[in-house]
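Form predicted alone, single chain, as structure tokens, below.
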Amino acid sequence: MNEAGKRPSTLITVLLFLGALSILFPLYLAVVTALKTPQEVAASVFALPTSLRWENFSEAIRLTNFFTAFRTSAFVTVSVVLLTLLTNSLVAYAIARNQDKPLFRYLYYYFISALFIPFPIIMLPVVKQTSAWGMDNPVGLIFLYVVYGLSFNIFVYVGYIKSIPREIEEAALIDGATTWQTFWKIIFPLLSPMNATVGILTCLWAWNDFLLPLVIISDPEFATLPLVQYIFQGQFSTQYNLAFASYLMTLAPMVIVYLLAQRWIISGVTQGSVKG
């Protein structure tokens, strides 16, 4: 803001206008590429279509066999974002309000260092393992990534649990409650923020990850969206008009669901920042 603190500077807005840019060319060239004709992708990229080609967009569901990558890749988000929820924040409780043990203090720092980690040097070992258990399947990456996620997700949760005052549980225990009746009557309730952020993070790695379906998944009627385009990436050529056609089908069911859950994901940035 400048001294009059009621117009914002002409530093913030430029940054804000080149923001909106990085996001909004790409998205053009996206939307364009994806109604053109060949010709006219090789002609200008930049350019407006003549008409609108929509067979571009079938032709791509033809393709790609879209609907069927698109219920793997449901069926995998889904699970994973439900079991991480449950599982990461019931593992996190146990550690935040037993870390003045050393076995939980242990295994806090044990799963937080995980997160240095980088996959590509663990990837050839949990590849051959899991063939060998017969987890080269949806079922096999939704366990590879609630794990995964666990390091993250407990340094998040744990921050989030000790700003909880223990005089809530204390009350709940005198009342008659478990450990386990606590936990999904009064804790769970109260991560809400928390599992927003955690929710989505987990949703977009899951939809958009390329890497580890790649190197897990063995029988192509299991492939995920991610891996379906890459039927369009030829030795010699790539059919950009029916990539960026298959891209814009795989990126709608995100935004429909940051337009549906904005509200408790802004929530949850925010608490998050103010209570971590």
Contents of the next structure:
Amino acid sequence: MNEAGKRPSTLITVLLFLGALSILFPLYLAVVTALKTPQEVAASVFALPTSLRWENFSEAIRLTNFFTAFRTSAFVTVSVVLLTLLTNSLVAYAIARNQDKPLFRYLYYYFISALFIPFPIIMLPVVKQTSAWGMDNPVGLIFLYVVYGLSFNIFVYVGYIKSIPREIEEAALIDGATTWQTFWKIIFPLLSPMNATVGILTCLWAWNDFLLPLVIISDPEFATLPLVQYIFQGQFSTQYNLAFASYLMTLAPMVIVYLLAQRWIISGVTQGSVKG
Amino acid sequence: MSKPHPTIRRTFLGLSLLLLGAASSASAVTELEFYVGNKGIDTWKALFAAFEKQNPDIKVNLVVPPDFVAVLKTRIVKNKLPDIVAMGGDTNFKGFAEGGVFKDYAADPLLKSVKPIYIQQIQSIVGGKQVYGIPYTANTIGLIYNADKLKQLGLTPPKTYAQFIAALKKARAAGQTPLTLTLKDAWVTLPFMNAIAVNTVPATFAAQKNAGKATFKAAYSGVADKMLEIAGYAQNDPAGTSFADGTAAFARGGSVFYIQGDWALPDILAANPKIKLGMVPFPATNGANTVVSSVDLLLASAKDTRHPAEVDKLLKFLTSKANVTTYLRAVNAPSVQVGTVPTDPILSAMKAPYSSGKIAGAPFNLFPPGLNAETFFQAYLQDKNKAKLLDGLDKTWTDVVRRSN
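Now that we've seen the form predicted alone, could you pull up the form predicted together with the partner chain?
Complete assembly follows, chain above in first position.
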């Protein structure tokens, strides 16, 4: 596989090393701080702990009510990713294949224009409306994520669907497939590179988002993981050792998702890059 | 007709089942919602457990919301204000109280055990006779010192401004860092400013300013001068030091003095349990100094709560002498109750002003919300431009008041 005469450039190696360092160093701080006593954190942020304080993790679990919040976060994220992939691709398909009709063209620009509206502007009306409709709970949250994702997802799906030849669908039509079957059996599988992109972005967004759950969720029992992290921040100070232990536990599922889905994600992306 | 994809059907089925599950959690017990910032949580829990034992028909749900003020605002929008809110007697409280969401306790017997000075503070924050919250704990601002370092320098805790400056000079001459200042956090300038202003600016300043009869330019010039002189003795790079960093540095013996409120003490002791600390009234003038003590926590209740009788029962329980003492001991805060002085040995020098009544609320609490005075002082201690500070405050005050009228 080695290409003759091509050696790795020193400059690029140094840059890659620095890039890796900029990720590894904060990660080192997070892991080290999570295993220290408050006194050790105050004495030196960078030093290694004298003994490993695993109690930080159990204490963080107790304080945040970790497993309850984890269940809510997992429920919201999984539902949002599934519903987003299934519904947003459908909407995009309808729009992409009907762009010769004014209504669908208008709808396309209508959805895209939502990209330009900052969330804080619509925040209070959304809070009031969700509360009035009894949607200030995880189910309401899921609904909002699926709808808010529409603008960006339609943008990427429509662009991609346009590149899929119509002839494939025509062939399916001749074989007697309905529009519904054409979509699920032919188009949806072809969308996998886009599904990967949308799935990953949606997953990270729904898992990490703070503001929307903060204003929507009324019942503390339904708090998501980002919300419960606040417990370590007092009025003026933060319990860094417990906070970092908790942050590590919160980010772990996303790392695991990535490790498990890595092969699929990369193959999905490369599949999209090679036309054939 | 083709059927929906099985995955979709399963997802919707799951969602509807969850909805059904969430809807079926009603019970006969009255539930009260109690909102509190992140302080003394375990003590609240213990107090509520005792209350629920006495009143089996009432359940108190303790809620510690992330971003307290933002969440409270959304609850007002939703028209679902918590039954009881425990918050500071600060500008945020001013906003909520003026919005008319809290019950007026002016005629309530629960206020009888509270020192009048704290009741007046709550009244003057809103500017009327109404008392929209029951003061529960107070805070106190002073000059914190490292007792060992002071002893090494052969000094006693300063009582006057002249003694304070002399002590700072002596510490510097001895090669010590005289003072820790944490200007990366703008709010830190407020206790600093309050401690001086309460002694040198008339208490009527805010009212006169609103009437157009006073200016920062005239009243706060001396405060600005003193702040700048004292700040000259701070460690290197105060603008790059946050409260958390500065507190840890002071705890490690980084400096002799630290200008903060009692709320910094638990953090200092957490970082270094062995440090010997003391606190004295802030030596702002060469006479007897008044100590800033504001309502740190007050209990306000929603005006239109659905359970007024239960709320009263809980407030009565919480404000009983025994329970107040339990809470104060846990959070190490001064009491607002009549006839009490700070009991923490670190605060022993603060007893005298409390028993003689030389305490007053923070001048800042009477500033209009939205003035953001802290950012002006933060900038001032870096660019040292007094004219910019005072003119800026005068102008912004007028703008903010005009905007809110």
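Numbering follows the first chain given and starts at 1. Under this definition, the rigid core comprises the largest set of C-alpha atoms superposing within 1.5 Å between the forms. Note that the structure is a prediction, hence the values are computed from the model and not measured.
Novice: After the core is overlaid between these two forms, has the C-alpha of M254 moved by 2 angstroms or more?
Specialist: No, shifts by less than 2 Å.
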